[in-house]
Amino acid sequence: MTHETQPTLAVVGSTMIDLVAYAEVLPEDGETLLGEKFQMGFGGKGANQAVMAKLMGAEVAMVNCLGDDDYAQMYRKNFADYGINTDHVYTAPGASGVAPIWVDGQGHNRIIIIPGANHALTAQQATAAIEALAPLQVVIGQFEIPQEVTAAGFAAAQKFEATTVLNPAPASALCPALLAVTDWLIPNEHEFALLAGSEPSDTALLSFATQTATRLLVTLGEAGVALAVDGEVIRLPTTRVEAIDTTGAGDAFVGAFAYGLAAGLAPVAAAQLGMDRATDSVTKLGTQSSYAPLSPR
């Protein structure tokens, strides 16, 4: 794929330092088990999606707030190493975000996120950042920063005709103001069930897309993805692989999908691109460390 210019994206979202413990079996309440390995890495849904989009070839800017701790310095260096624009990564007193993660022998994970400075980002900062970065083709958001902050960034993005992509995770009730400025809504199957009150049947997908007035894409894990666009449901299967760590796979999908949209791909082709990168990521340990650009074919 060649382009006269690189696609341009901004991510109004989170950073987390991932503290990952691997064990064959995860402990029950009150139980202590011996783990197999520990890994510290860079995560946060927003940062993960930014890294994946950058690896695909986009020009990416991060809009975020870090703490004044050592983790913040580590994260700024990580962004610099990837070549991600940090002109609008702000500093707030206190701790940066962290995410303790447990991964079992089948690659399934349990995650607790502690947002820290992520929640210090303001609506005014998000608006000013998007206005300064315009024009942009895509702006991505998630639920690891306050929804009103993402809504402000999205509203600014739409003034410049950028496409807005919302990954509503971790799942919580959708703020009407944010929904009003969301073009693409991308939950996973569990988030969809919580938001829509239903499993992702074709009827439920079309109903929720109509209710939210969005273009809807639901990631379904090993079952692939389902798109509800223009009154039609399209289901795309994924390639089966042996998963060793699913942490960050959904973010790999969103980052690559957003890149595809910014690059001018049709939604189905962008979704195929996202599935390819997400499937590749689950065959490796870690979050951002498991991401890779698409290999030439």
Given for the second form:
Amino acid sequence: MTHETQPTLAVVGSTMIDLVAYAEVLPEDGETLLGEKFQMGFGGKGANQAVMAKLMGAEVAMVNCLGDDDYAQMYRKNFADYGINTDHVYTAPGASGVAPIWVDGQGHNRIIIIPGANHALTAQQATAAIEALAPLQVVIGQFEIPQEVTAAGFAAAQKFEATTVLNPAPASALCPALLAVTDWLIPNEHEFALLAGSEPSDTALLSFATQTATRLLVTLGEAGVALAVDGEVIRLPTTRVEAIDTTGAGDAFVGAFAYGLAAGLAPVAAAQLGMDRATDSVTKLGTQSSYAPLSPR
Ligand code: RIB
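Return one more block: the form predicted together with alpha-D-ribofuranose, after the form predicted alone shown previously.
Zooming out: every chain and molecule, the one shown earlier first.
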């Protein structure tokens, strides 16, 4: 059944200013190469997911910490332009998060994140924010802020019966306290390999979903997605397109999928929404700049 009112969703997560260099071939150690173009944009896995959920039609609040630099002011304006609630976007002394990114001629990326103020968000702030924003249908988290902070936000969310969605990116071990308050776990195949220690075969998916007591969805790039839910594996293929920049495609998926869940869609229908938005995003440059303001199907 779908919700008749606007779905409400919060992201406890990161903001980064993306500094993206595009070059046909990326440099080797000690090499200098001529690139094609440079683009500065708004990124961070958390903020990207928040923007996509907002573009899909959700009411979205961001829970985050920015620095006290010019990037922070730019980011606040960006959130305001999208109509994202920033009542719980705090300020800490020092630099905001930045992400130098290299994208090659095939659209593949390499990213370094410098978290800066993202790591100043506290568990107390995350808890208070979610309590103030409740009721919410869905709360999303990632690994670009400390896991104990996300765990605090998720614990508060579950008290109000919100569904928690964890995108364990960038790849890292998952702390038990955060896993305990995670309903949906959405790694890509590399993150799944690190967490589960295996390829995403049907057996491995079912076993990891049981072991973690989560609803599991693994994104597989051009191979689509695999869901392990209620003892069954469902694989959904994706549409092939010519990719020019894959940066932020995973976040487009998570934001649109979470919107779908918040809107009351079944997981497979929500995953299809996510794949549509992720596929569209890889045909355009940048992260948030590649997200088209489309309505859900
Ligand atoms: O997933 C893409 C994002 O990862 C980029 O926007 C960058 O900021 C890093 O967080």
